[in-house]
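Next up is one chain by itself, shown in structure tokens, the form predicted alone.
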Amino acid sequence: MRSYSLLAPAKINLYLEIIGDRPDGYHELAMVLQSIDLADRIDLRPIGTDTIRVRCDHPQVPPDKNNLAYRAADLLAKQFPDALARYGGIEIVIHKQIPVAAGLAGGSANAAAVLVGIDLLWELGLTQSELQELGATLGSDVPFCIAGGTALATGRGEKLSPLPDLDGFCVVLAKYRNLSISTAWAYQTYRQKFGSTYCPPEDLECRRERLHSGPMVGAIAHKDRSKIGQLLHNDLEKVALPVYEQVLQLRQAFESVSVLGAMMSGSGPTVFALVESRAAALEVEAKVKSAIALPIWIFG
């Protein structure tokens, strides 16, 4: 039978702005988001019974229902038993590149790529909006995972308008080797601190007023590299930047250099830098290493 073989890239956050709550826990956001050349691999293959088993290469990386492709797969299993029963059970293979817990959607990423490849193992025929929506339903960075691209994120992030494609760009990702932060606790911390600023749900107006995301959105449709960098915003950096002190000091390495703008990435701990060319970004890499000599990750 058919297998599939499929890349999960990684995301980072060109903007991120924290609007206020929602009826449901989560918090109104806008961002942009953008896709990069970063990746996992996940290999897709039907067995012979009607179970899914995960296996990756990443001793971090859960094996079971904890696991988002783990339950991308359940997902699917659930809402197409006959599809199940047709078909068998799904081995996913996940091959690891993006780093675990780094603020870059890997996880989502991976669970983006097992809807898409059971869709096809299993002659589904769902559409790109019928796996967003399922998607959803797993994370809310999932949705955008599956379209890839560039684009304004809203409501949880799970809103997607597409944004003409970004060219011309080169990213520098960097990342302390054994640092890793809790999404759930940058937005509860942040919460904590700014949640009196917050618009209230119902205040329609106040949270109209509140977007700022307009400028960065026509940075991009003028391809405006230089006001793009400018631009570079993340409301999370306002509570991880002060606790996590490592961060701080790789995007202020970063600034120090000839980059277009360099920021943390959703709730990090990785930072990345927006330069012109290879050739620049390989420069930025040296000149980071240099700086730093604590082990970290960086990736051209």
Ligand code: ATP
Second form
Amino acid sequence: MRSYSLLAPAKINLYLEIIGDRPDGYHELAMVLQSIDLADRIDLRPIGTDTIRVRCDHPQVPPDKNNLAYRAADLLAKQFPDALARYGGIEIVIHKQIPVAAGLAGGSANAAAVLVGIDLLWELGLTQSELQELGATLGSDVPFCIAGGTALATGRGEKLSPLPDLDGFCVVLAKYRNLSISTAWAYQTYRQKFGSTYCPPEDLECRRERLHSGPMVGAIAHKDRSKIGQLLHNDLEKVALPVYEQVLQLRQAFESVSVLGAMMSGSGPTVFALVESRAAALEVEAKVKSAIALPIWIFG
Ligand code: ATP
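Pass me the form predicted together with the ligand as well; I've looked at the form predicted alone already.
So here's everything in the complex, that chain up top.
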């Protein structure tokens, strides 16, 4: 039987707005998500036993049932026991390139790649929306990671409307090596601080009024690069920047050089900047690195 090697690209949030509470306890969100070239590689190999094994040499990535890639494989094994019996178990090897707990959806990207890969390996013939429906049970970012590209994500992040591809941009990413932020902490702290301003789940009018993602979606539709840069937004910065001074410093370092815009991605601590060319990206890298010594990635 064949083996598969898949790329699992990271995402950044060009826009992240918290609208209110949902009856299921999650937050109601409006996000614009963009996949980037930074990616893990996932190797899937059939094994003789009917088990699922995960290998990853990154110290922060659990090599067991807590791994989202494992949970994706286990989900398909439970949904399709005949395929597991016919094709046998799977070894998942994760070659980590995406920083962990960095607001780049590394775990979700791995789960998405495993769903897509096992669908091929076991010849399940699932459609993209069937894979996304399964993915949504694993994590809110998994459906987007299956589709990739540029999309408006609503609900808890699982309802997707594709947007035109963004071209002509370079993304510069930077992160302090030993800094990570828990997504759960970021959302819980946001709820503690701003929960009293949330729209109640049943008040659709309040929700419509709160939503401000329209101008960003319009700027993307018109490919207006400087407007996209100006409209970058992330509500979670309100809780992360006051606590994580390094993230604030990094954002300021990006903003002090000429970029279209800079923002923390997701729950952080990765900060990204949008620039118009590779030459501009290299210039930004050199200037930020001379101020702060830390890993920087350039894509696009
Ligand atoms: P998100 O923005 O989707 O919440 P993130 O990018 O901030 O996620 P991840 O890199 O997905 O964060 O890691 C979050 C946590 O998930 C880590 O603490 C890590 O131990 C755990 N984890 C489980 N499976 C994986 C995986 N395959 N890759 C990375 N982390 C994983």
